[in-house]
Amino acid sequence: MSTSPIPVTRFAPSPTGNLHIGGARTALFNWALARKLGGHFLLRIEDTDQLRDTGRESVLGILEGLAWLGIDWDEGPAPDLGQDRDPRGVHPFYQSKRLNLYTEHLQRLLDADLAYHAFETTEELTAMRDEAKREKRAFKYEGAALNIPRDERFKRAESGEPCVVRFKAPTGDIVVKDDVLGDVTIAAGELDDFVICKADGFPTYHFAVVVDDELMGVTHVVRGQEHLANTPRHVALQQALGFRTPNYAHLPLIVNPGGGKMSKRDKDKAVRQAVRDAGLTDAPACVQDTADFAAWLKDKNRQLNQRDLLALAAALNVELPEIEVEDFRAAGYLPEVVTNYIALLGWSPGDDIEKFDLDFLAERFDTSRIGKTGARFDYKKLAAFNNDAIGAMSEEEFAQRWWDWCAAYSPELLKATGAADAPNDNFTMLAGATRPRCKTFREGVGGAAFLTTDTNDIVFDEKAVSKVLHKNDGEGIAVLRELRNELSEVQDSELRALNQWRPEHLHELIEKFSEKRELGMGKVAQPLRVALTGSTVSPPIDATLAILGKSTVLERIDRCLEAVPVGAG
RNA sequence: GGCCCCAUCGUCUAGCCUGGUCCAGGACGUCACCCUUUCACGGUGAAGACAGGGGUUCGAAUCCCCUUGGGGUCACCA
C-alpha cells in the first residue's frame, strides 16, 4: 500500500464506447491539476461490468483520443497497450484485474460486520422498487437480509447461494467537502445499504472506485456533477475502510444546444428527424439492414445502427452533431482549439483571457475557479476558435497540417490535386486559397468540391447561368468566348521558369482584359466562375484557375459554353 | 416525488468569498457600416444580462431568507 507523497489525479474512463468530449474535459482538468500540483496523472480503466465492456478496442479509442487532444499520462496503460506506465508500482491499471484486492478489502468489512450478505433476486428488488413508486416514496433498501441471522449468512453465502454484499450505510450525517461546491451535507439516514459486491463477485463501481484511489495514492477526484449524489457512499466508505479522503472537485455539467444531456443519441435524433423532414417510410438504397430501420423507424427509443446511421446521414446531407472527441478529429478541428474551448466550459483564467495553449492551462489551472453552472456546448464559438487558430497559422503550416488530415479523412482530395504522397504545388496554392475560408479542414475539403468534380459532372446552377451568363444579351457568354480565345494562349510549361499558368500571370491577364473592355473585374471573373464550377462561389479567380490547371479550364468553358448558350437556358 | 446542486447579456463567462472603483467587463452569436472580382477573411461600431420578492446596510450583482425556474441523482451501469 503506498501512500503518495505527491499529488496524484487520475482519469477513470469504463470503455463502453469512445472518449466523450464531457470525458475529454474531465481528463483534460486532470491533467491540468496535475502539471499544476507537479504530481502525477493516472489512467484507470474501470471495466467491472461484464456485460458492457467493450474491451481493448474501446481502450485503445480512448487513449488515441486523449493523445491526439495532447493529453498525456504518468502512470496507466501505455498508449499502444504495450508494457503499462507505472512508476510507482500502483499496476494493474485495469479494475477487472485487481479482483483479489477488492476482495481482500471487502472482507475487512464483512468481518467488522459493516457490510453483509444479502440474497434478493433482481427481481424481487425491482418489484419493491415498483411497489415504492407506486406509493409515491423513495425506494431504499434498509437491510432486510439482516434479518437473517449472521451465521446463516454466512453459510448460505459460502455454500454458493447467489447474493451480493451490501453495505452498512452509516448512522451520522455525511459532510462532502467539495472544491468548488463547499461542503454538502447529507443527512443521515438518506443512504441506504447499497452494493458493493456484485453476485458475479466483481465490485461494483463505488467499492472499487474507493479502493483503488486509496491503493493509487489518488489525492484529488476532479469528476462530472452528475457524480454528487456518489460521492457521499464514497466517503462512507472510506471512512469504513480507514481510508484518506481525497479532494473532490465536481465540474458542471456540459449541454447540447438544446439544453439537454450531450449524449450519442444525438447524432440518432439528428438523422431521424431528417428522415422525417424527407418523409422516408421505407429504407432507401443506401441502408443494409432493412430490418433495423423498420424498426427503428417504428420506435423513437431505438437506436440505428451505426453503420446505417451514418450512410443515411450521408444520404440525407445531414450532418451528425460531434459528440466523441474522434467526431472533432474527423470534422477537422484542431486539437488545441478543441482543448481550449473545453476548458472554458466550467473553468476561465478570470482575466479576460479566452485563447490559450495546455502550457497555460497547465499553468494556471485552479479547481478554485472552477464554475458551478451547467455549461451549454456553442459549437459556434468553437468554429469561431478554430477558424481563428487556422488563420493565425503559416500558409506553410496550414499546408501540411490540411495536407496530414486529408490523408486520414479525405484522399480524394489529395488524388485530385495530385498530392496523394505528399503537398505538392497544386495542393498548396489550393491551401493557400482556402486557409482564409475554412473553419475547419472539412469546410476546406467542401470548398474544394469545384475541383474533385468531374468536368462532365458540373451543374450549374440555374440562377447564377441566368444572371451572370445570359442577362443582357448574353454578354457573360460573349466574354468566356473571347477569354477562353486569350487564355488558351497561356503557356502552360511543365519548366516553372517557362510556365505563365500561373496566378499573378493569370491575373493579369483578366485585369488587361476588363480595362480593355471597360468591364468591371466582376463581369470578367463571374461568367469564368460559373463556367469553371457551375457556380457563383469560388476562391480567388487566379487562384481557382491556376488550381484547375489550364487543360481542364479550356474544357470547362467549352462544355458550359455547349451546355447554356443564350436562349437555350 | 425524495435528496442534492445551481441561478449575471441568446450562449460561454469576469465581477460575488474580502459589499461602494459595475448606469456590470470580455468572447461567440446577432445587427450596421467599411474593405472587396464571388464566397469568405479582416476592420470599426451598435443592441444585449445581475430570475422575482423580502430583508441586512449609509450603500448589494456581491451577505441572509423565501418564491420561481433549471439541472443532477435515486441499478447487482459507471
Given for the second form:
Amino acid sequence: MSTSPIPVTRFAPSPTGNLHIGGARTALFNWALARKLGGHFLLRIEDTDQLRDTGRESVLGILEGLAWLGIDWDEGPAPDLGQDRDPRGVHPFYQSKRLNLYTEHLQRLLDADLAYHAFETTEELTAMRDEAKREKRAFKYEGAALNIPRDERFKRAESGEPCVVRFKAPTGDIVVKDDVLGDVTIAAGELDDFVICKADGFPTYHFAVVVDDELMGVTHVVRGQEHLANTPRHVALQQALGFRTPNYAHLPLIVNPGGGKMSKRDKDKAVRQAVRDAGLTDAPACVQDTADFAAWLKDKNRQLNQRDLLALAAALNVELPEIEVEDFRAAGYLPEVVTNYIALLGWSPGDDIEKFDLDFLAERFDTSRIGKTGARFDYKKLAAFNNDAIGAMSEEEFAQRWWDWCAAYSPELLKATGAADAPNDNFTMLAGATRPRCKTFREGVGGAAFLTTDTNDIVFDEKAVSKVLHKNDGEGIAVLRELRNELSEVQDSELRALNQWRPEHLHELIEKFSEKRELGMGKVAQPLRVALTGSTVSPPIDATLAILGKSTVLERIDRCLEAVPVGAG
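With the form predicted together with the RNA in hand, show me what the form predicted on its own looks like.
Single chain only below; no partners, no other molecules.
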C-alpha cells in the first residue's frame, strides 16, 4: 500500500456528461486545500458504472472544463489524454483500469469472512423491497445468503453462477469525523450488508473509492453533503481493510434560485414547461427520438437526450439555465469570475471580501470557513461580477478575449466584421462600442445581431416604427431621406485616403446635420438606428455606421424607406 508524505486531495468525477458547476466547486475546493497545505491535487476518473459511462467525450469535457477554469491538477490524466501526470507512481487514474487491485482487496474481505457472495435475483430483491413497502418499513438486506454454507457460496461463485459480493456490516457504531459538520454517528445496526462488487465483476462506487483513496495516498476528502450518507460505509470498509481514514469535509449543497437542488434536470424542466405551454403533445420535427420524447413528456423526472433537448429549446426560444461549466463558458462568462463566484458558495474568506483570484483563494482557503447550510446560486450576482470584470478590462484586452470567445461560439460575427482570422479594425471598433453595454460575451453578440442579419431579413419592430419613424406625420422618415443623401455624398474615392468613414467623422457629420435642422441628436440617431437594425437598440450610432460600411448603410436605409413608408401598416 502507498503511504503519502504529503497532503493529497482528489476530485473523482464519473464520465457521465459535462462537468457540473457543483463538481467544479468541489474540484476548486480540493485544489485550494492542496495548494494551501503544500500538497498534491489528484484527478481520478470513476468509470466503473458501465450503464452511465459516456466515455472519452465526457472525460475530455471534464478535463477541458477544469482547464478553462484554471484548476490544474498535479496527478491524473493529461488534459489531452496523452501521458498521465504521475509523479508518485499511483496510476492508473481510471477505475476501469484498476480492476485487479479491487479484486485483490475484495478477496481479502471474502477470505476473512468480512464479505460474502449473495445470489438473489433481481426479481427476488424486488419482492423483498415490495414486502418492506407493504409493511411500511425501510428495506434492509438481512444477510439471507449467509444461510448458505460458506464453502457452497464459494463453489457457486467459482462455477460462474451470477452473484454479487456484499460487505458484512459492522456490529458497532460508526463515527464520521467531519471538518464541517463535526462528529456524525451511525448507530449499530443502521448499516445493511451493502453490495461492494456487482454481478458484472465491477466494484461498486463504495468499494472502489475506498481502495483508491488508500492506494493513492489521499489524506483529505472534500465533497458534497449528498455523499454524507455514503461516508459511514466508507469508514466501515476502511476499518475492515486496515486502511487509514482521510480527513472528511462535506460541502453544503448548491441550490437553484427556487431553492431546489441545482441539477441538469432544471434544463428539462424549463423545456418541458415550454412544450406544455405551446400545447405540444406530439414530437415536433426537430426531435429525432419520438419515443424518448413521449416518455419524457409523461415523466417529470426523466431527462431528454441532449441533442433533442437543445433542438427543442432553440425551436421554442427557451433560454436554458446554466448548470454545467460548458454552459457558463458558452454564455460568455469569464473563467476567473466563475471560480471567484463559486468559491463563495458555501465558503467565505472573511473581512467582507468578495472579489479575489485563485492565488488569494489558495492562500486563504480553510475548511473551518465552510458553511453547513445550502448555498443559493444567484445568477444576477454572477452576472454583476462578470460585468464588473469586463468593465475593468482595457479595450485591447476585451477585444482579444471577446474575439477568442467568438471564434469558438460566434464565428458568424467574426465573418460579418471581416475578422475571421484575427481581430481587425472593424471588430475592434465593435468591441469598443460593445464593452460598456454587455455583462457577458454572448450578450455582446446579441447586441450586434444586426451585423449578421441580411439586409432583406431585417424585421422592423412595429413599436419602433410607430414611435420613431411615423410619429408627427413621418418626421423620422423625412430625417432618414435627407440624411441618406448626405451620407451618400461621402465620396467612395475619399473613404480610405481621408479616412472619412470612421466613427469620429460620422459623429461629426450627424452632429452638423442635427444642428443645421435644429434637431436633437436622438431625433436623428434613432430613425437611423431603426433603419439599420430594425430596432432602437444598437451600439453607438457612429460606430454602427462605421462597422456596417457605406454601401450597406445606404442599402438598409433604402430598404427601410421602401418597407415602412408613412401610412404603412
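The term rigid core refers to the maximal set of C-alpha atoms that superpose within 1.5 Å between the two forms. Residue numbers count along the first chain shown, from 1. No experiment lies behind these values; they were computed from the predicted model shown.
With a cut-off of 2 Å and the rigid core superposed, Val459 has a Cα displacement that reaches or exceeds the cut-off between these two forms.
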